[in-house]
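The chain below stands alone and is given as structure tokens, in the form predicted on its own.
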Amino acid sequence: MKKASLILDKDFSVGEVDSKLFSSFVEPLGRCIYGGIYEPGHPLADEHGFRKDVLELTRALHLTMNRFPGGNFVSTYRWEDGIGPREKRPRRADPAWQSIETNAFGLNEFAEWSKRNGSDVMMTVNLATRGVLEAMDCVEYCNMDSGTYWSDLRASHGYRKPHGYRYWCLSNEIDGVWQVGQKHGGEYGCLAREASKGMKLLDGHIKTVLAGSSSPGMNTFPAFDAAALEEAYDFVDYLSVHQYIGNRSGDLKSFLARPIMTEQFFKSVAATCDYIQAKVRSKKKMLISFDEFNVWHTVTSEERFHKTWQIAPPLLEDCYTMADAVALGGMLLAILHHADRIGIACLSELVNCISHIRTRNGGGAWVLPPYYVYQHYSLYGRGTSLRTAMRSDTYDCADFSEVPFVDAAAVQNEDGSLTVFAINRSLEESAPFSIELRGFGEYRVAQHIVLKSDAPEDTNSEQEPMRVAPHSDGNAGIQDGLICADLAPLSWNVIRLVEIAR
């Protein structure tokens, strides 16, 4: 029997955890959009050809902002393409996905949707093959008011009212060899720097985040990170990094072991900014935008290429089980545990592609097991995450040593409750967990949401939409003072706390 005890203390926070930690990320890959979000004609598309259904589980996940367009798409974007009357925009060959990119859904048409997802929109602009000139073009086109050619011309495409854009991406994943426009660290860091402020020159309110490198395991990690920083330290807010975990090999044990490598990529981001602010001698503490992450399993290489040049192919469409909801359980809790650095995050992507919500063209759209674990982290995990003291029993796979079988991060929200998020890695055996809080007061367990199935390749299709889906019969209670609960082999679990009024 797997063990686990978990002590929270009121006076031992991490910090406020960033309304923006609840971000997602769309872009022009595959059917993402195509299919995905936008699909003109179908049964369920609205007068902007947006379609209803997947907007319902969209605006399901209470999504803070997302990321847009890009991604690798954004190396060769031309952000004009796609504003305007569609009868007159350009029909663009992507290298990025081997594709044809129509821009029928552009700039504008994100601003709608956003609108009616009820969330807010962090644009990237593309300095890897354009420069400073049309990054300052694209913030007067979205920001500015009126007076300018660009402000002007937003108005005359029907949106006289500024879109405000906050939050601004400069580029992505530069140092990669499969980008167009690949640069050295020090290089993309002095371009970076200039568009941020000449970006911040037209709109003295925006944020910017400063491409780092696009994985932990590239060899130009932290030395792209690092030197780029240095060039643009004062000038960026965020620095963005990425991260994707799979399990390629077969070996699960050792697939639902790596959040451990997200919480050293955390440690390791974190030192990389925290040199850099001492050698520049800068007073500012660089905050983390982990504007890429998810479970991914696909190699590109064998779909990508296999049939190019067409319009919204489906591309990296994996089939996310029960594992992959745990697996990604583990990276969410990585997040929690360092709020205090992380300002931005934002699940790749929202539709389709490396994606828990799938759609059928002209038919259905259902959800993943992720799906729930992810909406769980965005409904609860709002408020001040806590230092989590953590036991558990351990064992070891071939990829790690040492692995806990219970991981678990915690958050007081906003209302005073308390959320315990809690995974189980072990394939076989539940796992008696406590919980013993110092210093909060009497509570009781308001619920314990449990998601879990018979096999860990279970999933869910339009056949069968439901067959992993959470429920609230989990059996956390009151026991001398601790609260206690089994966790189900393979699970996700969601226990919910509320002081009791005296």
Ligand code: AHR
The other form holds:
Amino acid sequence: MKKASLILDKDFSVGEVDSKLFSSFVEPLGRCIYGGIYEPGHPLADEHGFRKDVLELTRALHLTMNRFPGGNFVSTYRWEDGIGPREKRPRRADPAWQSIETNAFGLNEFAEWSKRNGSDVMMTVNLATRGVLEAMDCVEYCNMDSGTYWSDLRASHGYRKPHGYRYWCLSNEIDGVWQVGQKHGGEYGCLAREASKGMKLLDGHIKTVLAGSSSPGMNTFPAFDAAALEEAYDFVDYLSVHQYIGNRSGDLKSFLARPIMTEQFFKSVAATCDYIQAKVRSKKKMLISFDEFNVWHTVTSEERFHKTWQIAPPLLEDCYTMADAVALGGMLLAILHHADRIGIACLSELVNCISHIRTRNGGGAWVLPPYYVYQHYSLYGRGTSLRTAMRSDTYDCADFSEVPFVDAAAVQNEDGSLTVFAINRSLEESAPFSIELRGFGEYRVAQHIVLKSDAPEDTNSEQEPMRVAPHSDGNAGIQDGLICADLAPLSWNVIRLVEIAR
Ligand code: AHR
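What I would like now is the form predicted in complex with alpha-L-arabinofuranose (AHR), since the data block earlier showed the form predicted on its own; can you produce it?
Every component of the complex follows; first up is the chain already shown.
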């Protein structure tokens, strides 16, 4: 029996959870857009060609913002290719994914789709192979009212009202050797500073995101981030970092423990930002934009080089399982634990590629088990993240020692209710879990949602879309003043507590 306990104290919080921690990422990669969110001619496509089945699944995630269009894709992207009459838009070779980009879907289509989805847009500009002026032109096109070349051009394309995008990424993973236009930290920092300066002169409301390390495993982490920050610190608002976790070694216990690295990554990134803050004598605390994260198993290079130069080939279509749901859950707990430093978090990506929403061209749309974990996090993770005093039995595995079987995060929601998210990493045993509330009023258990399955590799498919789905059948209840629950082996749990009215 693997025991675990949690103490929550009303006076000890991490901080407010920013609504932008419930964001995602859409890239013209594989079938994310074409055959994913956009498929004219599909029986469920609307007048814009947007798949209504995908829109429905996306809306149910209550996303705040979506990052677009990259990703590696952005490093050779000319944003102007995707505006104006479709028939005049050029077809281009996209070297990042060795695919053909038709540009049928550009920034105005993304604006339309986002409106229907109820979310904002975070734009990424290309500073890898383009420069400051092209980035400024994009701001002028999207955000200026009228009376200039680019704003009038937007109006002529049917968008009189500016899109008014607030959040702008200054390129993507520019530290990576796989990037066309890779740069050293200091070199990139100078370029990003000038771009940010120019973009903010056109629109003083925008916030810019400096591209930091593409993974904690980069040899250049955190030196790249420090060098870039040192050049640009006071001119940007966020530092972007990315992390994907996978199970390439095949050791499931180590895979499930990998979110420990997410926690460590956040601490190191925050420390790097604080070091540069001290070094440049800035008053500003830099926030982290964790604008790509997920579980990712497929090996990119194999896929890319086997299926070359097609339009929207099926790339990176990982078939996520119950084990992946628990691993993703661990990453989401880490985000909530660091809600004081993370200002933006984008699940990568939204449809088909490294995604929990899957479609068949011309066919159905369905969701994989981690979809539900993210949905719960988005529905119940808003409010104030509470400090978690956790105790849990631990295990050792190939890559880590003393891994807690149980991990949890807790949020006091805006309506005063409390939500505790918990994972049990044990593959064999359920874990008795107790929660002690200190300084709160009297609460009762309103719901205990559980996502579990018979085997770690269980998943859903078009034929069996509900094989792994959540149920409100957990046994959380009050015993001797504590909230007690049994957490099933390899499970994701959401325990919802509401105050008893007096
Ligand atoms: O999300 C897939 C890719 O992963 C993105 O294009 C890139 O930024 C990262 O390496």
